[in-house]
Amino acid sequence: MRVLEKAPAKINLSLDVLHKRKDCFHEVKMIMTTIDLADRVELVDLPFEEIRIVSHNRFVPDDQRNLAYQAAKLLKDRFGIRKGISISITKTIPVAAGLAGGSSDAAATLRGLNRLWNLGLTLDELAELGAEIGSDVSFCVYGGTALATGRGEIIHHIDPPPHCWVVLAKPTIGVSTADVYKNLNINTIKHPDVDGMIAAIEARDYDQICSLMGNVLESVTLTMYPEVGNIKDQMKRFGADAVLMSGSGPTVFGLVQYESRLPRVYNGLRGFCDQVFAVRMLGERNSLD
């Protein structure tokens, strides 16, 4: 038998950290969407028990580092499963972009493997379990818009923001979020507005969400990296109407609510990055259906 799961990466529309927590991790405060930008997920049952990882990108672990085989080996061992999975990952996502593309991997992999393992498990549990992988796979479970809290595993659904393109351009650099949040200065930050977005996404103030994005990490992967301060000033200047790394970087992010404009910020791109991609915001949650 055979499942696809389709596997959106997110942006952060604001993105805020509070203080350090005593586990060590940080506590976050933010706003998550999902982009019509997608791996493809493959699940196929194997006629013997192990779990193999297949992908033609060569940045994509195949084996217990990669987060779809863990969210395997948890379901395996948590129910008790005595089959083998073959897992093949198609990438759109760029990797270590800041865009949750291992994460929603995982998602994507619990969601199938819920099916074909007839596991009937709601999206509540199944975020619960991918709570215990990473931060942002909770999120990607449901996949839709939501303020994330705690270490980002609290997901508070909200609605989806009005629809706009979005264009995302990636530096060919590779940013550790461990490296970032480590240089993060809690006492120097300014805090963006994260209940005001959350007010401007409900009203679908398309204005205002372009002037409430803000995200605390920037300013740090902007010093390590000046490459992405780069392409964020030439998103600015191509015509977006609002620009913003997300996550830990190093992707950056513009909005562009007219499809008349979006060629001029896409074509601009292309000359500093060669990774460059015009999409849609989704902001729709998934279903099990």
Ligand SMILES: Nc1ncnc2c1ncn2[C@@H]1O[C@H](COP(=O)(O)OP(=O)(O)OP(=O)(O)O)[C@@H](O)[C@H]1O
Given for the second form:
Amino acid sequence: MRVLEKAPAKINLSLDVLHKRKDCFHEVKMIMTTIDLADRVELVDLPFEEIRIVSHNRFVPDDQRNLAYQAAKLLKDRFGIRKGISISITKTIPVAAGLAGGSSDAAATLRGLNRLWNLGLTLDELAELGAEIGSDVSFCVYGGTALATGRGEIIHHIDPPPHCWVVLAKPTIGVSTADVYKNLNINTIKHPDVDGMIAAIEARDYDQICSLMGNVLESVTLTMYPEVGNIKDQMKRFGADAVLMSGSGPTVFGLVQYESRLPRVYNGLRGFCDQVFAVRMLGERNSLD
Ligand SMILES: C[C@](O)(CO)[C@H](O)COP(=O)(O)OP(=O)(O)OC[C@H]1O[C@@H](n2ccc(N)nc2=O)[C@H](O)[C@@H]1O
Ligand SMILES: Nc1ncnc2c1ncn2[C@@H]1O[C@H](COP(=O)(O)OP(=O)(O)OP(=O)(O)O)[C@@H](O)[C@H]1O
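Here we have the form predicted on its own; I need the corresponding form predicted in complex with the ligand.
So here's everything in the complex, that chain up top.
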């Protein structure tokens, strides 16, 4: 049998860090939403017991380092599944970009294998398993729009933001999430108004959403990679309504309300960056279909 799952990227509209925890993770409070930029994950039964990763992207590991591999292994071990599986990942989401590409592939694998192997698990149960793979995986199991707390794995669903366009530009560097958190100075953080962002989303107040966007990891990555700041400046200059780095970076995204303004931002950025995308904000929980 064969199962196909869509694995969309996320952006963080607001990302705050509250403190460093005893387990070395950071306590976060952030607003995540899915966008219409997705990998495709295809799961096909194998006649022998092996987890095989097929990907034609040279930056994607094809062994146990792949988060989709880890998702399949977790389900096999936890539920005693003695079957083999081929996981083909068609990458569209740039790798090590701050867009949760690997996490979304893992989440898609959890959802797809739940169907293929008739495990009967709920999304809440899959999200709990996902947290064992990585902090962003739980959100990716559901998609939609959420306030994420804890180390990112405690998900509170909220309304989707109003429809708009998202332009993404990724410089040709990959960023290590662990390094960015390690270099964050908790004492000098300027905290974004995450509660205000939730209120703005629920009021569908696009201008207020734009004015409240903030990410405390941005200054860390900008110091390590000044080109991220240049891309932010260019995106603003070409007319995006609001501009922010996603997650630990280095991808920068800009919100654009009117389609007529989109070509100028998109084409302008193409002059600076190889990887530029213009996509819709999804934000709805049924956007995985
Ligand atoms: C930056 C974000 O993408 C925002 O959505 C996430 O917070 C990171 O999520 P992720 O990539 O799934 O992160 P994980 O794979 O769980 O952790 C990678 C590393 O990042 C650091 N890390 C991650 C999440 C968190 N709340 N605190 C941390 O300090 C830890 O050093 C950890 O070893
Ligand atoms: N399925 C996968 N797709 C891409 N990278 C993967 C995958 N599985 C493991 N990786 C490894 O994970 C690293 C981070 O890649 P990923 O694209 O998930 O980063 P990210 O978007 O910054 O994640 P996040 O936003 O959750 O911090 C890569 O360098 C790669 O070696």
